[in-house]
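Only one chain is shown below, in C-alpha cells, and it's the form predicted alone.
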Amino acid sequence: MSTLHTADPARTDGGCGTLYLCATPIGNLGDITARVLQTLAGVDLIAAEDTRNTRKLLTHFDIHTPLTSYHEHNRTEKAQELIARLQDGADIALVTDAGTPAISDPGEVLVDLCHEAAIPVTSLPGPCALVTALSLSGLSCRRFVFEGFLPGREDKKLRRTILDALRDEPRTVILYEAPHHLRALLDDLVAALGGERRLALCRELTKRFEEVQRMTLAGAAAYYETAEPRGEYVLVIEALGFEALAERERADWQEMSIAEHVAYYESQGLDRKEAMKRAAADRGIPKREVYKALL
C-alpha cells in the first residue's frame, strides 16, 4: 500500500483508510494541485462519478491508480462496498467530474457514511465553480446561498416552493443549469424575482472561451430567446437585501389587521406571547395596545 504525504491525516488504531475528497479542475487542467495529484497517485482506489472523464485526467498526468464508478444512480450501494475497503485499510479518493466533491454532487452520501462509520475523511480544496462564479459576478459576496440545480419542471411543486424562497432570500443567490434548461429556468426567475434583479451568468469557466454576461433576469431571457445556451452555466443573481427585505416584509403586515399579524407568527409556530411580542415590534407599537385590539 502506498504511503501518503505525512500532512494529511494517520491510520486509526483500527486500522481504516482515509477517504480523500479530491479537486478536479472545472476546465484548465493547470489548476489542479501538487497534493491532489501526488493523493491520486498514492492511494488504493479512485472513486469517480465518471470513469471516462476520471481516465483522460489521470492520463495527462500519467497516474495508474485503478478506478471505479460512484455516481448518483449508484450512490447508495455503492457506497457500502467502499466503506468496506476503507474499514479493511484500502484510502480512496473520491472525486466529481469537475470541482470539488459532495457539493451538489452524490460524494455527500458517502462522506456522511463515514463519519458514521468512523472512517477518517479529509478534503484537498481546489477548484470550485460556485466560488469562482461568484469572484468574477462583480456581485456582492458577503453573503451569499447556493442551490445548486432546481428541481425539473417535471417537478412543479417542489421547483415553485424553492423559487418562492429565493422571492425573499436577502443573500446573493447561486445557481447551477445545464444550456438545455437555462431558458426555461430564466423564464421562472423571471416570473417569481422580477426581471429588474442583476445577474452574472458565467460559463466555460477557467477556459479559453471563459465568458461573464452582466445583465438583469429580464434582459438575460430576452437575449436567449434567439441566442443558442453553450455551455454549463453559473447563475449568480443579485442579493434582495436585508433592508429590502425588512421593506418588503413591512408593506405586507400593513395590509393585515393586528389579530391578523398575531394570527400569521402563530401560524409559524410561535406561542401568543411571542407573536404578539413581535407584531408589536413590526409595528413599532407597545405590546399592550396588540394586547387591546386582540380584546
The other form holds:
Amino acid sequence: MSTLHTADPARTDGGCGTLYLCATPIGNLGDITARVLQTLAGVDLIAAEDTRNTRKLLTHFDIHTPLTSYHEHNRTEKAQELIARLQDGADIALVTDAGTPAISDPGEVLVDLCHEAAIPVTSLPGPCALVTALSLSGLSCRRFVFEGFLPGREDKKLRRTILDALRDEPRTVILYEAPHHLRALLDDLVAALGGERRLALCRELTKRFEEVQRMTLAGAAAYYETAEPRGEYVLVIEALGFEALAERERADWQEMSIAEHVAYYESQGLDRKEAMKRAAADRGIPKREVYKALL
Ligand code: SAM
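Okay, that is the form predicted alone; can I get the form predicted together with S-adenosylmethionine (SAM) now?
Every component of the complex follows; first up is the chain already shown.
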C-alpha cells in the first residue's frame, strides 16, 4: 500500500507491514475521518473487535477489505497471528466496536507486541468517548484522570481500593459504565465520595438522544432509582477542591494526638524540630501549641 505513510517514514522496518490504529465513530457515522476511510480501504486486513459491527460500517462506506476478529477472548493467540502477518509485510488496520483502539479495549496488547517486535504502528486519531464527554462536561478539563471501567462488584477489594483513592483525587475523574451496572456504580460512588460531589453524566454521545445530566452524585443515584438507565454512559466527576482536600487531611491528622503526629514524622527520618514544624502546618495550628502539647 503506497498512499499511506507510517508515523516515521524514515525508519527501516525490514519489510514489515504497519499496524494502523483506526478510530471509528462512537455513534455518528459522520465522525469517521477521511484518513481512516482511506486506510480501511487500502490495508490488506482489518482486525475488528466485532466483525459483524465493523462489516456494517464497511458496507456503509462501500469498503471490501477482508476482516478478521481480534477481541478480549482471543487476543493472546490472535495477536501472535497478526504479528506474523505484519512481519510478512501485510498492512493491518485495527478497529474496535467504537472509538479509539486500545482505550478500554483489547488493542493495547497488540500495540505493545508490535513495539516489542519493532513493527511500525501509527494512530489515526478520531472519536473517543472519554475526550468527548470531558469536553462536554463543563467541569475542569485542566487536569483529569481516566479510570475506564471500575472492577466489578465481584472484585470487591480492588473496587473498594480504587473508590477510596478517588475520594481524595484532586483531578477530574472520568469513568466508563454500561447501563446495567450504572445504579450500582452510582451507589458505590455516593458511599465513597459523598453525595454532594458534582457529576456530568454523559450518555449516547454523538447519537440522536445525546444527553448531559449535570447533577450531584446523590441526585443521580436518586434519579436512577426510578429512571431506567439506557444507552452508554461516561461519568465525569468533579475533583475534590484543594481547600476541601486540605480540610480532609487536617481532619485525618486530628485522629492522632500531637505527640503521635510528631513521632510519625520522626519515624520518617525528620529531626524533632522539623517534625514539630510539619505537624503544626498539617494541623493548621501555631508551632507553640505543638511545643506545649509535648511538654
Ligand atoms: N475505545 C472506546 C473509546 O475510545 O471511547 C471505548 C470502548 S469501551 C469498551 C465502551 C465504553 O465507552 C462504553 O461502555 C461507554 O462507557 C463508553 N462509550 C462509548 N461510546 C459511547 C457513547 N456514544 N456515549 C457514551 N459513552 C460511550
